[in-house]
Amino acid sequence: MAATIFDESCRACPRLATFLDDVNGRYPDYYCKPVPPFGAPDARLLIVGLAPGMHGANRTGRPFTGDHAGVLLYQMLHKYGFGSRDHSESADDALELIDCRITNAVKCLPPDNKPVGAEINTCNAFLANELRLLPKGAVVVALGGIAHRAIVKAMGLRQVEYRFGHASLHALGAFQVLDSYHCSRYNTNTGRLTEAMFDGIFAQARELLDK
């Protein structure tokens, strides 16, 4: 795990590894196993959600794709030139993203969309190592409070001196990170996060980078 970003075959956590066999035997068609960054090696913008999602990235193997949480993402992504196109429905459909990657805190899906903190401490050493490969001036968007806590575990730092918030911004070392709510269905729903919101986050993003 120390040498690399992400392994298709990890089982480490048994609760996920059972989780997934289940999920698997009562959908059959579905991905299910460690869902792989998706984007350019050498992007200079990050993007770190939570899991991968039941009927999302569990079930097509690309992050943020087939479920509501994707919709508004990619349409931030290629409204600032991160995507070539707004929408995202496969994993081997025509979408690219430029300049830009897809990861998660925790590669596999987790029961009621919730890892415990075991699972995301042995995860977390993918995470590091990605984060070790950012370029210089860097810019990682923490999509929730879990992510961001993730990122600031990998770098090794305190996390009381790194608090989240909705447009926070943080510098660690040869990047920032800036956080926003993540864009699931409840928080978009319940107007916690709202499109603007969220636009704000990519156009500080694009502005960061384009300095």
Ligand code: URA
Second form
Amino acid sequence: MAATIFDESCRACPRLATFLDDVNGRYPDYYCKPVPPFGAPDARLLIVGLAPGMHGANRTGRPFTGDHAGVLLYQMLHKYGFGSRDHSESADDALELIDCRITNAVKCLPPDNKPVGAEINTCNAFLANELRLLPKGAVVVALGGIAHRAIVKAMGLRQVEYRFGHASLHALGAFQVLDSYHCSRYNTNTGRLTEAMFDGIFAQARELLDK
Ligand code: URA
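For comparison with the form predicted alone, kindly provide the form predicted together with the ligand.
Okay, now the whole complex, with that chain kicking things off.
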């Protein structure tokens, strides 16, 4: 694959491409394409999520926009100076990210929110190219174990040497990866990820970048 960070017309994963066609048939107003990263490529904070949610990013065309998973994320970004407002409604609202970018390990909506290994691997080339654009000293927040492992793989590193753990910090060459449990509805409703825990992640990211 060429050194591109995103391809709106990508249909490299047959299961995902077929699923998007199917969802588009059922929801003709939805975006239903690979969802592009949001924010400037040279931002020093990169958030890596899992994949677009059916009625969120897959509907609006912007990561974490329009569903539960984005509510707390955009609040935190605003609180720590990475967003111009505390919520994200649609791809053409007035929100601007400040020194921050949001991407997903898998750019297309997966059935049941679960991409399979081959899909994560196929999409990994985009993530690898995106990570190469990071400025020195950048901080990457990995939302969940899948995003974390996709980052380690994209950097060509051994998973056993970089284990996922909430609030774990890993030095990966020119940047650091800060792990967080994913801000999914399931994790926030069950208390696996509390607001205080998520706040701590962004407080730490801010501190690392301000050093
Ligand atoms: N929306 C996204 O864009 N990514 C996620 O990981 C979850 C919801």
